[in-house]
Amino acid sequence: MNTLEVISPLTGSLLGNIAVADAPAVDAAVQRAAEAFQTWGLTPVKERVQPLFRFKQLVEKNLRELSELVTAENGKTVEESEAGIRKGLEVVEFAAAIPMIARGGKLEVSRGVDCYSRSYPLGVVAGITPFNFPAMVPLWMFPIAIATGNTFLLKPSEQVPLTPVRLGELLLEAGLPEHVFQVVQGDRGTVEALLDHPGIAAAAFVGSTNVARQVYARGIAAGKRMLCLGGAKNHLIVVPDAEPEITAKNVVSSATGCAGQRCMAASVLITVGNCDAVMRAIEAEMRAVVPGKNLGAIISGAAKARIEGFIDRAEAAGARIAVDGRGTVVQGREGGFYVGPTLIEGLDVGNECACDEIFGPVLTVLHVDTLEEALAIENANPYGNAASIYTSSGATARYFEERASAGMIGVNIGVPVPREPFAFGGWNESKFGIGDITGEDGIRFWTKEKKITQKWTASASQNWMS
């Protein structure tokens, strides 16, 4: 069996090896999940959610250990790791409340005739998750999927395989029956085996847009229900009435948090009119971000080189690199992969830094005269995860909210991730499929609805409409 090395971005050192699941191994996992589904799918929902209550408590009890594990294999700060886990636990709480939420409906549609609906699980389902949130993104998927009665196969990124295994151990400790949740490790071949397997009814994916498009097409071709979340190029717009200090802290936090390796990170800042005070504050705030202290590592050496390549080409195109994060080395972690905070100005709106997802702590600044110009730039980008505005005017905020082309909007918030029960999901090429991954859309994605019409009457002369 093939194996893959797991490298810590913090130091470049080897954390361990994982075995790659080939098609026969995937098939064996599906068969185990299918057998477990025969019991789990018929378990009353109020019983199914009980392990989730205990799981949440166990995650909280082991929060420090889990946070340090996320940091070791992903490179973000421990505080960022903990925040991601806590955000994921919100979905666990939501899933545990499904008996109170997904109760179905019943109506007497005519005399003696009732219509009602019931939700049923799909069967064996799968989640394919990225490197940037080893705990949070899986927690968007499997709690709702298993609470609604499915059995779940998780294929995490081969770069961060350790945290999901620990989550699986805690699920078993919480009383979840064996094989209701399984982790299947591997690479592209493992993903393809999952998508092609006829025993898997649905799959969700989070990753880059190019891969999301391929995964969606392959899963749909195999007859699966699919929801794939892709990349982003999120725009933050600052107008002259924005409060400089608060705006600067928020913008820089959005751009550099998790080393910019999140699909909700600020990527392009558009200033409208005279925002010199805000820009001075942003540049000062950027310089206060210290790699290895309040800025984590990049996931790999290849990713570091790719990010620095964007900065190199921007400079060659005549950009001003106001804050330059290239060549960053953290003392004591010389083998780690770090890019410092970077602020780029003076580029054309069509430059790759203003259009492509860099996925690093790099913020490109564009300057325009009007809000309409800023919105035109935001609307023209093919993605649609997030867009935010910084303003003191409610009217301006509402104008922006109604016209920005993104599924998640922020007002004076640079990372507008909804809190449960509001669902996470973007628009345009940031999503392939219908609905969102969490909230009530998550329940709908992992279930199918059965509608029942019934009549109890002693009169044979009445038809079904009577």
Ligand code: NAD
The other form holds:
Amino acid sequence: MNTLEVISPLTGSLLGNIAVADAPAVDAAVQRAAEAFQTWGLTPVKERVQPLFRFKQLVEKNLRELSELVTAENGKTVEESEAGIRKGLEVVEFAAAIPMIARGGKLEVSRGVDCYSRSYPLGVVAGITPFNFPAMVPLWMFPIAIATGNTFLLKPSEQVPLTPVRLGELLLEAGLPEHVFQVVQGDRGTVEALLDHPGIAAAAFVGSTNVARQVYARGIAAGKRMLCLGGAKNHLIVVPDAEPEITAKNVVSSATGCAGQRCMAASVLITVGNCDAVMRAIEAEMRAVVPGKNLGAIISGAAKARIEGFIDRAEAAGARIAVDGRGTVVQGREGGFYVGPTLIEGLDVGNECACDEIFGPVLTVLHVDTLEEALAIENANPYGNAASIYTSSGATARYFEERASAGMIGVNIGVPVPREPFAFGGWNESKFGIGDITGEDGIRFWTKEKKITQKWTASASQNWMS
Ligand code: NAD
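Could you please show the structure of the form predicted together with the named molecule, as a counterpart to the form predicted alone just displayed?
Every component of the complex follows; first up is the chain already shown.
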């Protein structure tokens, strides 16, 4: 059996190995899930959500241990790991409330004729997740999928396979029946085996855009319901009436939080007109970030080299590297993969640093004269996850909100992740498929509806539809 090494980004040392599930192993997991579905799918929803209440308590009880595990395999700071888990727990809360919010509807549609709807689980479903949020992104998926009666196979990133296993243990401890949730470890081949398996009814994916596009097409071709969230290139726009200090802190924490490895991270900063005070404050704020303390590691040596390649090429193209994070070494963690905060100025709008997802703590600054020019740059980018504006004018904020081409908009907030029950999901090439991954769209994605029309009346009279 094929195995893969799990390397800690903090130190570069080996954390463990995973056995890669091949097609027969995927098939065995699907069979177990299908068997579990026979009972779970028929369990009343009020009973199905009970383990989720206990699961939330268990995650909270073990929060420190789980956060440290996320940090060990992902490299972000423990505080960031904890924040991600807490955000994921909001979806558990939402899923546990499904009996209260998804009651279906009933209407007397004609005299003595009632129409009502019932929702049903799809069956065995799958989730495929990225490295950057080992707990939170799986938590966007399985609580709602399970609460709605499906049995779930999670294929986590092979770079962070340990946290999901721990989540599975806590689900069992919370009383979830065996095989309602399973972790299937592996890489591309495992994903393809899941997508091709006829026993899987639907799959959600979160990862980079190129892979999202491929996974979406393959799953759809195999007749599955698919929702695939992709990469991002998020624009933050600063106008001259923005408050410099608040803006600087917020912009820098958006660009450097989780070492920039967030699909909601600031990647391009567009200043409109004279924003010198904000730029000075941003530069100072970036210099105050300390790698290894309030800046985590990059996921791998290859990812670090890729990010530094962007900075090298920007410099070669004539950019000013105002803050340079290349060659960062953290004392005591010399084998770790760190890139310090990086601020790049003076590039053309079409430079790769202003267009492509870098996925590191790198902020590219563009200067324009009008908000229209800034919006044109934001609109032209193919991604559409998040976009934010910093201003003290409500009218400017509203103007921006209406014209930005992204699914999640921030006003004076650099990471505009909607809190549940507002759902998570971008636009354009940041998403393939319909609807968002959490909130009520999550319920719709993991279920199918049956409409029942019935007539219980003593009268034999008929009309055109009954
Ligand atoms: P990735 O696309 O490399 O991997 C994601 C998952 O797909 C992993 O489980 C991986 O094993 C699998 N995979 C990789 N290549 C595959 C292939 N060719 N065919 C089938 N499966 C494949 O992404 P990553 O590097 O783990 O995560 C970072 C990316 O995820 C970034 O682009 C980031 O923007 C994106 N992301 C998006 C969101 C969002 O909500 N839109 C959230 C988090 C991360």
